[in-house]
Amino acid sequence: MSVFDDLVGQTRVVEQLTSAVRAAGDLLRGGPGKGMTHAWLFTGPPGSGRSTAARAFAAALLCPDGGCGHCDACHQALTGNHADVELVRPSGLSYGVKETRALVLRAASVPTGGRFQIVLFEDADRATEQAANALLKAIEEPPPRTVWLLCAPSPDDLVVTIRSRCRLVTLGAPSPAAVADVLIRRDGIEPELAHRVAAASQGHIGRARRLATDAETSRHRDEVLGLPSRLTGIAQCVDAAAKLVAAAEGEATATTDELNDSERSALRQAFGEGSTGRGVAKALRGSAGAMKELEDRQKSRATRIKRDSLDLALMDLTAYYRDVLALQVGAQVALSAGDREPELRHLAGSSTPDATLRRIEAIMQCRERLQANANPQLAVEAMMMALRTG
């Protein structure tokens, strides 16, 4: 057993983050440690596992036998409680220079193991400038036995400053015959629904397991993958453009709202509430503005779920004019939407490949105009009007 089990399809990747912690072993008993960084940058597409490579790692470190799996700090580094992991997850739509300066200083503690202290900082690329320039002077001028883990899409959604001074660790999206494998073996997923998941999931190994066991996941694809044949005219196209963005807004909504409520009471009580004595009143009317800061971040997050949530339903209309296009040109591939063929050759033959690339470049663009905080309705209503069958 070993921590980089779950590592799916990434053998290269396990064989030069092994080498490391091999090296690593070497710098901690006085020797040169050559192959050892202060700074490694994970990068790949979504559901590749750059944030799972990048916890097996910072496991693989800590842990006495390089990794075993089984120790105490192989298990509490995977499911970040280590006390000398500092695992960074932004929640909403960036990280900003204040908490990069708090997390620069907690960075530079020392190891209570006497390993490492390790900086595990997802979705990196969320950083502001102002953040990332804080960032740069910690990774520059790090302390002796302080290891940070960025994670990011690709080494462009960094500054060159940051990604000039870390290891790369390029992923790539495991097969879909590996990714049936994993389900089947760890999940118990029958093989027949391992195999049209995992093809679906376009190597995103928790997608796959979602679409496997959870209905709500499914269902809303399916609903999805059937808006194509039915934009036949305008109103069909603002119609689909509204359902699909009120169908994220209500997946944010759903997903924040219980969190919201927590938070809030919990920083209520901190601030006192419910409590009596001197300086209770005071404490409460100080923490106005903590209560708009939280409520500012909490927006932040349901615009990022929201965004997330589309961006997952525009991945999805583009795997399925790429199995458009492979029919047209007679490509030898497996296709994501294999239980749609029927609908799939249908038009496939009434468009041609021109105007079915011209589709996945409006979908592509949609998701630009999202990411450039542009009116989801309006960048959605547009995508739908380009890629209308009327």
Contents of the next structure:
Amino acid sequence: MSVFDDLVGQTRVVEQLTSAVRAAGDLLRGGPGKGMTHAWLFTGPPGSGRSTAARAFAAALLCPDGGCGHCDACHQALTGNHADVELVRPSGLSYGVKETRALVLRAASVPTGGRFQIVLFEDADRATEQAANALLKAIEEPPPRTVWLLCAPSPDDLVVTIRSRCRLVTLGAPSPAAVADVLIRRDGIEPELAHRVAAASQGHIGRARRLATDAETSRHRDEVLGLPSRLTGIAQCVDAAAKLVAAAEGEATATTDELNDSERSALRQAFGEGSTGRGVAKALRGSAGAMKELEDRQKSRATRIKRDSLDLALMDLTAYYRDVLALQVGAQVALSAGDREPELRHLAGSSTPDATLRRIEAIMQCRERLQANANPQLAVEAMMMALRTG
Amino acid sequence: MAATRRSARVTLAPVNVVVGDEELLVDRAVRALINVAGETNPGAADPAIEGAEVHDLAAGRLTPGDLIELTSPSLFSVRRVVVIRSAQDLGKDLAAEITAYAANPAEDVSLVVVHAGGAKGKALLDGLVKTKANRIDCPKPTRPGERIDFIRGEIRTAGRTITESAARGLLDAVGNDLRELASACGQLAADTTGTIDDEIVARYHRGRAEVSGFNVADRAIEGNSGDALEQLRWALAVGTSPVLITSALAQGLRALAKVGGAPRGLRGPALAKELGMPPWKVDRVRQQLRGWNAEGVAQATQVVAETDAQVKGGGADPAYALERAIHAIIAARAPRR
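Pass me the form predicted in complex with its partner chain as well; I've looked at the form predicted on its own already.
Expanding to the full complex; the earlier chain stays at the top.
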């Protein structure tokens, strides 16, 4: 058993990382440590396991046996509780310069376990340009035992100055067979279901598992894939867009509402609510600024969840039209929505590959617009109308 | 509201409540009350000059006991008016003090309580009304028709007349703020002679003070390019955000799509309910639908989505993007049959 067992279909990456771990051991014993470095950038398509790989690497670096997978260090690092792993997971739309400066300071501490101080920055592409610039110095010349692990979808998502300071680890999208295999082996999912969700998720392991285990997720996907055949008139387009956006909003509220309330009351308590004595009223009045800051953060988090949810739906639609295109040009690939094959064949027969490409283009354009802070309802409406027109 | 607009005759009671949140109207009502008090001042040789002794107090500055001090008998038997502004902000103790006084008011004192209406401090208002205080309502004019009535009333008070269309032009040019409207009316009445008509208004006022994105969207969807562009320029000139204009355009097109694609058999209220729009809106969109087909709406929606990206930083000039969008929307309308 090893910490790298969960990396599905990434043999090359596992090799690269294990040799780095060996070199790290050499470094700790006072050797030259050739093959180990202080900054790593994990890239790969969503769901390929960037953060899983980074976390496994962190565990292997902290484990005295180079990643045995069952010692305390491995276990703590994998669950994100290790004292020497600073886990950064931006929950809002962006990661600002103020937080980054604090992070740089924490990254400079001496490892308590005597091995490495690791900063694991998931979604490093969310760092603002200023934040990225604040990282530069720390990444270029960190203290001797500090290791930076950054994750981003592609190297181009980071400014070139950061990219050039990191060693690249490139993960590929695992094949549906590999995904299905890990679902059966690790999560004990029925083989037939595992193969279906593996194809549907297009190599996204986390999503495949959610589709297999969460009824709500698969119901939502079904609803989204039911949309194209219902776009008969423009009123239906507007209606479909409204439903999609409402579902995304619903998901955002469901995830954040409770959390928001508890965060707010925790902050008010920190400012002395409920206590008595001199100065309490004054302290509470002073909480307005901090409250505003918290609410801004919460809003940004809700927007991000909404966007992510819409984006997932759009990716499902893209896969749907990719299937249509595959049928149209007679490509020998597995369909992502195999259960809808008659419908796909009908659509393939009644439209041209050009139209299908234009539809995929419209979905991609909608994604770009959403990223650029467009009005979600308008962007999705425009997309739906383009899907209808073809 | 006719009673409150510079009322010819207000009655002054020992306790008066002026209810309303339109500052100008409230001020006028209070001043009218004070004037009445001055005229009835028993000790003054010339009421116009001496008038009444006025204590104008804001709720925030009032402390317990002030009221008793101000309303206790005076040596000089001067008529006194005590005005308490923003009484809705008064604390519970002070409110109780006022209500207690209102039940048993002093003879030579007139108390004027100014209350914004609404839910805040409602107990005080209810308490005063229960003691048979003289309640004067100053409702805010909300519809354009009421504002035009206001303008005509202003001009009439100045002993002049104004034509309907001139009043409308003045309202467009000055905006909805009553104080500004009142002073514009005052200026027109002072500087001109005869009936005030369009020409006189145009000499002093031009342009539009308030243009919303919806004005622009309606004109564009109706296919009136000249008007639409003019409204757009005004809207941008008075500081309407381009984002609001694109969202108004999107809403207009959305309404077209909804009403155009509604089930055939539905009519009237049933249709309005199905679409989630007020009935008058459905009727208006029906009118606008003439000259549109489904392809046109789809095309126009693409244009607006593109424009939305451009006004949010995707393009160099939001004004240009919007003008182009209006041209494209009008071009997307089906050719007239």
